[in-house]
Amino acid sequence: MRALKSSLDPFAEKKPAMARDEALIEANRCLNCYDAPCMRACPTHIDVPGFIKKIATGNLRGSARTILEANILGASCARVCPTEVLCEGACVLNDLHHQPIDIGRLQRYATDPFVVAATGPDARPMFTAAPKNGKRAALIGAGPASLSCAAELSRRGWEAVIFESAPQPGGLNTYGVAEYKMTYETSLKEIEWVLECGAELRCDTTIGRDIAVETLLSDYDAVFVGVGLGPVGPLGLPGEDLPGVRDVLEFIAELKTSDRSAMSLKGQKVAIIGGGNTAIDGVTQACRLGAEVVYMVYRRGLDDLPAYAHELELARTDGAQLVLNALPTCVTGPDRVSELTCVRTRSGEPGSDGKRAFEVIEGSEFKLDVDLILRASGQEKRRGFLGTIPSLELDRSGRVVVDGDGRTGNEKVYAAGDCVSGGQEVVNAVADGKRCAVAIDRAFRGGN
């Protein structure tokens, strides 16, 4: 199967905006369930029937407020959330063998006018900072967890200052989400809106280089760590240092921040190594950029593929070729990558972590002709930086150890997001960041 024809827009949105009539029809399909399972399935517990009913009655600002009070990044989550397995997956209409309510796109319909495209009356502030209470918090990293935490602290009267080493805030929302899911501009526009809650942002500022960790601990009442994960680590393959072998997140970031009109993979053969949702982003984006063939190479079988089923179906629809039970062993080429050598594997029994063991099948070596290889085998933990924070404990996998409130072994330091979870959805980071803000306020000010 070939990839999508290059004449199609490689950045066409996966979940396009709804027109008014479409939104009203969809909103009126909602059963307004009592004790709604869709609300329970959302990590931020948005009142889904409540916001949908407001759409149906024409109260769009009220609908947006219902969403954003629960999830300050509701506009981006409307685009990037795996709604198929969260709110929409829990919709009772599934049990009645009907199409579930299109909650994600309804959420976008409600929030976009006030967050992304706010002009005129829609530009009025929805939330404002409370009067300052004298408490200060420093937040390291400007990803979803920190933005959520900072917004909630600001609404409680804290002075919240976010420090970000990159030129722009947003973390993976800005640099790592495939462009067909959410654009670079949308992420930055949402963050601009979030900062209206009162938090301060300082980009191009690296903690440990520009400001010492000890300075934050002495100058602020609380410190929040939301640094996420690092780059995709090397595979350890011979020839991996050849030109044409790249980190998939670096590839996506380049697409999002460069001249899109000049981006094309027409005629190229691409291999993405990995089986998670980030790998799918790389696979699908490569297909949409006109690659001649796109391989998704994964060392285990289909049943063990960690990517969501709906993401995998998207990749298949776009033309990806799955190369399963295949373990890469070597990258070769005269002056840049031209071949990826793999061996076949055989799946065994699941281990204690739930992952099925595998063994190499002797004499099963085969080669793939490729021009570009994208590593999507998992991001590295930020052990080096995290190890500089006094009394911060890491587990064996490199994740920050926290209690139920997000507090670390250092009583002044809280943490949330991927540095704690090891890699979850944006909506989980938002929920955990807000939870930490509530706990920080309670611990240092006695708030509720």
Contents of the next structure:
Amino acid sequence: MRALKSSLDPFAEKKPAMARDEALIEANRCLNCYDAPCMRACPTHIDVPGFIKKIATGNLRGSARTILEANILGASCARVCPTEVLCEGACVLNDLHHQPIDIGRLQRYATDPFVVAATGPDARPMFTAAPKNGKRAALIGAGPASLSCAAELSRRGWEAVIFESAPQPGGLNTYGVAEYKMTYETSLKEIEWVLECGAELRCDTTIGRDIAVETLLSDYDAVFVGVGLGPVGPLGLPGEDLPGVRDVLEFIAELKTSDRSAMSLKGQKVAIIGGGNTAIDGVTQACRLGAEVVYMVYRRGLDDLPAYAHELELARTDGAQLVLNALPTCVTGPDRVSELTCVRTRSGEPGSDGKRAFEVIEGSEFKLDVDLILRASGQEKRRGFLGTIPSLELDRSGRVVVDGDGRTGNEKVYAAGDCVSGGQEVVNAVADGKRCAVAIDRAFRGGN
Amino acid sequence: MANLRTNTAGILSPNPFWLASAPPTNTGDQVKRAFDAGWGGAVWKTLGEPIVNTWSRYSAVDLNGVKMIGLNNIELITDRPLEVNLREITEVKKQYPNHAVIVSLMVESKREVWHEIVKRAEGAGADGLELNFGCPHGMSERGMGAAVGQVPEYTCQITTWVKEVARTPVLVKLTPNITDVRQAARAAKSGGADGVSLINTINSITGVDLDTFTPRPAVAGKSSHGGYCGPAVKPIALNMVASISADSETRGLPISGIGGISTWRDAAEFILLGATSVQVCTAVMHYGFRIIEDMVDGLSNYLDEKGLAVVEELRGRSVHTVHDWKELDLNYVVRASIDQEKCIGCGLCYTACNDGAHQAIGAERGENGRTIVRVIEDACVGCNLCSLVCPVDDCIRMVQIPTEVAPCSWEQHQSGQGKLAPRPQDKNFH
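Rather than the form predicted alone that you just supplied, could I have the structure of the form predicted in complex with its partner chain?
Time for the whole complex; same chain goes first.
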């Protein structure tokens, strides 16, 4: 495959930190719009022109505070947000000269000195827990939704305890983000900072195994469910259990937590099955590990491909080969995977979900030589666990049903994040988690 | 192609662009390189009694990430021996006979001392002299520079002494640190000056270091006011040049324009307001001698575009349009017009008008959440603010609205002649 254009180090950050002068010039490009569209486009409604103006005046701590008041995970959102389709996509400068303000990187410039790289006086806490009000909340899962909810509850005087089954907190933010967007260490550093607001974290603790759901419900005034989604489900293909077929998320997590040099894919052929943004992460990581060929196999056509255009562009720049309108039918190999068989499909009429149906073209089988297959066809819902929470209602696709406040069918239980949305951005989870905290405080304490 | 040759009070130069008396003209080597780059003239860094400079000398004002929109200095006149400067002037003139070398002078206020320095500068080959009556720091504490320029009688007196012996044209460089610059220009003229150059730098403190609490530039924990120049001072300089051009007593007195000139556009504006040549310093201190290429090229293209053959045809063309406020037409009606096709929905015009002007622009969210702005015509006083803040070229234009009422100035209105067109603040205005 051709050389990576982006950088000599394939895992170098895609959106690197800004130097002071760069930030000043960029900050001063901001027009400071009335009723700013960037602010409206942000699910957490960060006052973007406000924080940018503060960068311009050198009031960096004030800038960080403006961001973090609205979005406690502002440091990671600065890295992982699809700003191209959110704040930066809404920037009026797109209409003027096609180059929006680099909001994500400015946000990182403002927050890093106080969150992930805080030293000296900058390390003094920005937010602290309010005096305890006697109320207690249990939060299940330590992903972005729970962290956001817990931080807000602590700031309102609640005792917030987060239970996480994994050894480290953060959920996908820690284990599932492509390394060139955000490192494992950055995520953990940010969480350490978030917990300074007063929440308590208990990792390696699985609710339903180590602690019963009933115990939580009786010991705490409110329970927040932020369990996200499960692993990528099986494809249902013959031969799928051959060695060399993996869950893309497990692959990315291994990449982030182990020695990268031991994971080289030099000379190997890799197929990623799926068309979403997680599939792209798999594609680009495989490319960066030196794979000889990386296929992105998607059953529909380009028009229906769910990944963001800028993500797809990244995959293309990395040299990935798109294999569109291709439905995998079986995996074969002597003792491990060596071939992926697919059939061609053709797009039909749009279905009720807006996506076009597709039909298989008879006799169009073709084979791809592969050494590794990464499944990226969508994460499973955690129906099993969610089913153990009394009165919790799930919709047909397995998402938790909540009202506008995030309250579930069980009036003591609130939920947000991917287990409710079915899979959205970190920033959505942060916004919804915070909204739940406000609602919980109001419902159980009469706060506002 | 337009001819850029200029004659400033008898000083000839291949183009109107001179280097001002400042660090860029400190040495013969610099002046030679400047002439090679295309500069038409150079006013040598002020000669006088040897001085000693501090080490830390400059400080700047940056604006919104743009460096050095204003520059401040506490540097004094030349700190090189007089003989060295004179020898280099001779050398430069020998190599560049067709370029203008003007020598800036500043000595103590004694007739014989001035006579001496004038003779020596002319003896070295100067094409003209510039009397530095403007330096606002250091030298003024010793009774020179601005201390002379701020007192018309002194200005006149020393100019007279110089003219007693000078054989080359004499320009008097004026200080802006004075209430009415016309008084200084009149004094120079009455002393026999062949022209004036302005402005010198403006008294300034560019800023205070918020950690050390000391203004910049800091010299061992102390600071001193300096002289301010650069793009930020251009409007002040233009006004002073215009006021001398329009003054009945100094009209026609040759002017070498100085103050924030960085481009051919700036130069053209000074020339339109009456300057014959222009002097540049800060832009060269920022970007070097090479900026002359565009200045010459741009001015030449501009003159061609306007159908003008020589710079002189441009000179002073705007002077007659500068009036007292009382003579302006109060019935000239303009109103903002927003081009919705060009509008990007930033809403800056709305914020500016609503908070900072006359509440004559409305804003609402249109489809897709885009901000839609519109002019409330009955409220618009045509102040221009919206068009000034709009980031899109030609998106907001100020359109003249015909009125049936004849033109009427305040002067006319006060004297009972003429009537005023209806205005937005009138109760029955529609």
